[in-house]
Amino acid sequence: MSTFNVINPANEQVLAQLDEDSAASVQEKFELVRKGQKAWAAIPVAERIDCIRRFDLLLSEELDKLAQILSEEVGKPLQQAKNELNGARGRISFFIQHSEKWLQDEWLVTEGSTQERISYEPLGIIANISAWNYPYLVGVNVFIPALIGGNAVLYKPSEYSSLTGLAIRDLLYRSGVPENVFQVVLGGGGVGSYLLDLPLNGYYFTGSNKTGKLIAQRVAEKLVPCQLELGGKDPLYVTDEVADIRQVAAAALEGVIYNNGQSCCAVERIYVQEKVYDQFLTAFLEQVKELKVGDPLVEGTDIGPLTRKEQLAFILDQVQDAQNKGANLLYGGFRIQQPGYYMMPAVLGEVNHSMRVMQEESFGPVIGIQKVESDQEAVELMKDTSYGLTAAVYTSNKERAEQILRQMNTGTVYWNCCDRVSANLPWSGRKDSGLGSTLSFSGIRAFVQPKSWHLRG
């Protein structure tokens, strides 16, 4: 059997060698699931709860080895791992609080000669490949409803977050999930795809838009549910009427560099009305200077590492393509030169849409700052974009806000605030941001089907 490292990108160190699934053990966790799933969708709606709500009094009592683990396997500053443990028991009670009341029988007519129903049933056994920048976060908007609801899970946790991934499986397991019920395949793209030949009931996916593609046309001809959580290029505006144009630009600021950016809801595109552009840019450059950069487990930073080496050429050659086509870096953008994959964030001003980094996902500590005229300029700019997933706006006249909001074509949108997830709200992504939704009463209906009944007596 192959094996992979797990790199600590704070300092490049290996912090653990793992097995990788070969295509024959990937085969053998599908048949173990496969004979405890109809045993597991017996089980009442309430038992099966019962078992989340122990896993997530684990996840509280073992918060702060979690977040540990976390934090080294992905570079993410501690209390921000802390924060998203947090979150994910958030989500976590919402799925206990709400997930019977959807998953019960409703009946639509119960008089007449024929009495009609709908039945909610497990889909069976579903993928649920994930993501490395929120593990926790993006994993329990699948495999905990997905669970609940009677489905067996093999769960792909990426390989820069396999050891989070192992954790999520030994509290599930003492939590009273079965290990026929819940699976963990561990390794690269490779052994990913080996889940894409099994006959499976559902796939889920959180990652990048090429690969959310190839899965959806790999999984295509099955006919079985595909959703799709995939990037976004987000943008945020800024315009004139604003109560306090610092504040706005902490939370602007906030929403590019929190995760160092690897969020994909975070803001990668500002566009700022003229009127106030000159006080937003020194009020974002003030705060982006007295920003923290360096090892996670140090209290008080603020931005770790990025978690993949790859990521750092990357965002380097967005910011050079946009210096040569006239943007002017008014801070960061350089590697820092020691051990790890640190950079510091970088701001560009003067930048417009022929450049990369207004157009690529960037995935990281860096955005472009766009002055404008104008709202109906701003709308254009926001919807030159082939991804659908959140747009903000800043402004103290909510008609205003509400009138340009519903022009973009994103699953989210937000009045002042941004980078932010509600579980009582779907989350969904158009066009190039994905398929499908998580979270709300759809996100407990996305692992079900429906069965209607016709009853005449």
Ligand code: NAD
Given for the second form:
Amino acid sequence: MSTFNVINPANEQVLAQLDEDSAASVQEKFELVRKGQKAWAAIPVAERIDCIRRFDLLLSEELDKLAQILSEEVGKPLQQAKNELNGARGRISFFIQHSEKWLQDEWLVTEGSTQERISYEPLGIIANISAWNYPYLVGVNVFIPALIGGNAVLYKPSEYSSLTGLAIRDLLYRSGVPENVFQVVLGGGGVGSYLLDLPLNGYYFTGSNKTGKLIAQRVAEKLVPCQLELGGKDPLYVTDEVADIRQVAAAALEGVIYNNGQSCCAVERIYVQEKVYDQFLTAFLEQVKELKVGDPLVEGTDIGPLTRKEQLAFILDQVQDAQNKGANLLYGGFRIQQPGYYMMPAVLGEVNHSMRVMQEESFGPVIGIQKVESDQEAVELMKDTSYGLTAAVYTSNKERAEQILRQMNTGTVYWNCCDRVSANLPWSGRKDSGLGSTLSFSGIRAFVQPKSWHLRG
Ligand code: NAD
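Target state, the form predicted in complex with the ligand; input state, the form predicted on its own:
Below, the chain from earlier opens the complete complex, with every other chain and molecule after it.
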């Protein structure tokens, strides 16, 4: 069996060496869950939810240890790792509270000669091919409702968050989820593609647009559900009607920089109305300078290393491209010369849409800030993207905000907030940002199929 190394991005040391799955071992895992899924589906939903309740309890009891593993393997500051675990627990609690309601039979006609009802049946065995940036959050969006819905899951964590994937597996087993219902598949993209060779009943992918499209093509011929949660190039617009520009700058900065910008819904482009542009820029730069870049395990660190080494060169290239085309590098934008994948966050002014930094997903600590004359210009620029995940506007004028947000072709819109996900609301990308929804009632129903009953007694 071949192995792969888990590297700590904060010091480039090997954290662990893990066995990589092969086509044969993935096939074995598939055969195992094929045997277990029917028995799992046959137990009452409430019992499956009880397992998830125990899982949630274990997450809370072992939070510090799990946060440390996560922080070491992906480089996020320890406090942010804890926040992620708590955020995941919030989502789990949504599923615990609401799943029974959305999975129970619905009677549409109960009188007359023909009665009609809908029941919701599991899909069977699903693949959960996942990303590393928020392994708990994007993981629980899929494997929790899939398990509650009576499915078996072949879970492939990203090769960059495999230790977390293994920790999740162990906690699920200790919570009562049988081994023949949940299996972890470890390795990189090649291992992921073994899952595409299997006759699974659904594919749920979180990751890049490039891989997502490839997966959708491979899955198309199977005619089974294929959901994709992909990237974004999310805009934020600051109008000239804001009460406290410093506060708006702080919120925008957090949207850019939280998790080192490695968030699908990170703020990736900022447009500012010309009347408040200078004030905004001053407040933004003052605050970016206060951020501490350093060891993610040290308290008070705001920004750790990037998770993947290759991303450093990619982001620095975007910065260089912008500068070549006339942008002004106002802060940072260079690799910190020490072990680990650290860079100073980059703030670019005088940007425009000919620059890659305003078009391609950056997925890192870099932001372009562009001046606009009017709402109309802002709307046109915000819409000038192949992505469609989120869009935000800051203004004290609600009508103005709604007028702007109605024009956005994105799955999510924000008024006076950004970079936010709620378990109550469907999480879905449009265009290049994905297909289908997780979370909310639609994220419960995404893992079951309706059966329509026409009953004449
Ligand atoms: P990625 O596409 O490189 O990898 C995602 C997963 O796919 C990994 O598990 C990887 O091993 C696997 N994979 C790669 N090639 C494969 C193949 N040929 N067949 C099967 N599996 C394959 O993405 P990433 O770097 O892990 O994640 C970052 C991206 O994810 C960003 O674009 C980000 O915006 C996006 N993302 C989106 C959301 C969302 O909710 N919309 C959430 C988190 C991350």
